[in-house]
Amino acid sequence: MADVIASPAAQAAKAPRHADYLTDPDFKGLWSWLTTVDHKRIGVMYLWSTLLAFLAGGIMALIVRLELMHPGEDFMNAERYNQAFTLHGAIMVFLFIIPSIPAALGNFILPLMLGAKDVAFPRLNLASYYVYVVGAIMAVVSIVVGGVDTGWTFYTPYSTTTGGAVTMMTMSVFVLGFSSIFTGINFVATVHKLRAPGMGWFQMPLFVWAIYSTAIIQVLATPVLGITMVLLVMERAFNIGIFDAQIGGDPVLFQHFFWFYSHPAVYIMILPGMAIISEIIPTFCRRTIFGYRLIALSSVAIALIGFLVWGHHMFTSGQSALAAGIFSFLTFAVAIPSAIKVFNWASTMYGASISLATPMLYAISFLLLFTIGGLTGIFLGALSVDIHLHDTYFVVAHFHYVMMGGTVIAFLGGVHYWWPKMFGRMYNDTVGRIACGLVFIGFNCTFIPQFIMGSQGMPRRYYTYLDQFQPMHQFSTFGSWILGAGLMIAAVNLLSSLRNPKNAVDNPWAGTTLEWQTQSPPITHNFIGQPSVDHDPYDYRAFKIPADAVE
């Protein structure tokens, strides 16, 4: 049992407080944000940007499922259901999930953890963003000048031949990976050299952990999609006949360059979700996490094993029985290192006096509807089954399951997590799990249902359908609702205290990595002076509690 002792608040309080980098004197207005190579307030940008385009993201969304309403047209037609879905896809995958959690947490949290002054190019991480920024702005050009109706997964020939801004997005597309490029190269330099003394690989945290295996795959593989992208502009433009088979070209050829990024990227996005999970259960559980190395090493595996799977995603595509049978086999394989974690995270909890604060609600939730995604994505796995199933809302909720019900989750509960440490204000809890039990309810409402149509043949992307499926699509929309009302209130929650004086303790949570030793917001340079590392980074039985800590 930990030791409890005297308020660090108090003693902070006697002790000189330092200018933090929020109002360091030295780097005031508009123009020191702009030109900042600071990883903390990068961090923020990218933190701002990201939940600008989940709103409008999310706005499309609930515009989708507003038209699914009732069979037919409401107040789109065929075409415009198309685009707003497309925007829909586009927007979340390229715009928030992917950058979301290691662009802007990792940015702001992964040198804190390591005890570095910042990444090891901060240069290159300002044009990370400024390259993020150019190809957001691309893609909301593309919206205005015509749209897109391809879906997020732009599938060739239809993505060759129809009319609107494809090319402008798919160069979108082609920039955002350049973005992801130079963040991981950032990080990836960063864990190798700029490490405190005493951290040597296997006293790095686990956020640490996943945010370099998810590096490691942005580096590699987003290349290939960025080519995939240059080819397909190519081919609307030149008519060279690569993908069109009218003209030469091998549709399926399209399938295997998009998904073998675009599988990885799965990784891309839930890695650093778990990444998360692996930081707030220790902390609220008041314990040394179970199996530190095997989740430390799942990460890995899980980069390694991630480039192997994609053509599960073509079982229809008239691929041979046998690669088809190697791909469900390593799509099976893939789900161990998940499973690893999740046993590791559900024995931490077992037995511990778990302290139920917002974040940690949400890490829970994480654990239940992951669990349910990945489940899902065994059927999905199993070649007979995803016969039946394929190109149905069934994999519309497993996708959902694991990229909202998983990273979605786990980034809010990141954000509330370590919002006391990057503003110094503390958000009204009780308001934080209200929104956190409205978002599980709602999402569950939303997706259970498409479940259900899917498993009865219910095709997915379809603008009207029969009517047997009505209930299920109206209360799918309904749980949307539940769920966007879940969302606002958390965000009202965390902006309005903003407008609170900086109430925050150095480590509110009892967390024990690096991040909490220093003062809420961090100082400029981070740290007073070179940290050193003496223990293991969730060693709670040589760790002194603060007295007000969150219980």
Partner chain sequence: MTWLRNLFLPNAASIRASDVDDLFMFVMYLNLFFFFLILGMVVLFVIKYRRKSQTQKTAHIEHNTFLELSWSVIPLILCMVVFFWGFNSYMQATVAPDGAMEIQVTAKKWVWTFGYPDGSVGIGKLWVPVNKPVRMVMHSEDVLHAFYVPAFRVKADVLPNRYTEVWFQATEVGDYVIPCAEYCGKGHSEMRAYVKVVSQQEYEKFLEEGDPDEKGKPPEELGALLYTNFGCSACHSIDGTKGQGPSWKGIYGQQHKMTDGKIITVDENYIRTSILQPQAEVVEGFQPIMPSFQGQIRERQLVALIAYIKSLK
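Would you mind generating the form predicted together with the partner chain now that we have the form predicted on its own?
For this one, just the chain is written down, with no partner chains and no other molecules.
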């Protein structure tokens, strides 16, 4: 049973405040930030950088949707439109979604959750950030010097023959890959070596399990992308003839290489989203998570089986029927661990004490949207149906339900969940919930019409279309405005809280994991003394609900 302990005043008197990592007098000024090896500061720098990328990619998305209001040319010609959707995809994937949760929130939270002072290799962590910045600058330069119109997938032989700054952009992806690998290596080592005394593998929070699984994919899969990008650059620069049929290459080989990374990369994107949801739900339900071990192991299962399904992006590419059959089969196999997780999260709400504060609303949105994203994947895994749906808006809608309805919603939930911990300030919860509602409504209005027009036969990457699709396109564009408005309100709400005096308590949500046991914001060395663990995560039986907990 949960008890309420001592009054806030008594608690404050008991725990003297220390200078936190933001105001530490030993680390002041811009230079201290640029040279910091503190995982929290690097996490914060990653957070601002990835949010900037999200803003840029989001503006691109709105521009793309606006052009699609009417068939024919509105304000962009085909060439500009192709560059716009390429940028939207490339920025969102490589500069935002892949680094957002692991490198921003993961960097900040993971060592705290383990009761560690920092990650295993703090300097490598800083190097990863600078490599990210270099990659991002290269991406921006490639936009400025000529644009890229290949789509984020860089399919050959289009990408080896088109003009523009494709070489610069692919090198940027190559560089960004190293940033991702560095983060992955760091987290694997941190999880293995820096867990607090008493924290066995099955006492780790599920966030750690999922980020750990992600890190394994980052380390194993990203080099393949790097090699592929180098081959593509060599092909463009020296005509070596790997992919271009004109000089003896095979364009489909590129697709195999690309998806050998990029399918596991889908799990680099979604597992961290699942990681956050596995934290928010037990905290806002104030009960232990249902099926801890199955959730933990399903993260690992997803990471491993995820390497064996890349061919399901290529059912129409002319690959053999046998290969198509095997890939289809394995695709269904990888769906099961996700299904298990959804049921376990929903069951955690049974017998709970549910608060509907902003992070929990995002978690519930995630549950519904990710369920739609996962279920619509069944259409695409089924071979004969995929033949019809491949490369249509149905696919676009499906992966947006997973990537945005899943990962981005989880990311927003995570930002709202850990914001008071990271910055010591509490945002306005009512405004946060309104923003979440608008995002949910806007998102569905944007993408449900895309399912319908996709299965009706509207191919993707079209800047103009047959008149019959116009109502759906318009509805989708209106939806994107609601979605954009919701996101802006969320951003303003969060940012304006930074002007408040520090008003967040140490454990506002009554979370059980270690990051809530230190002060908000944490001190530079995270904890005073070495914390230890003597119970499973999310165990509320002996947990004392702090008197100053919200709601």
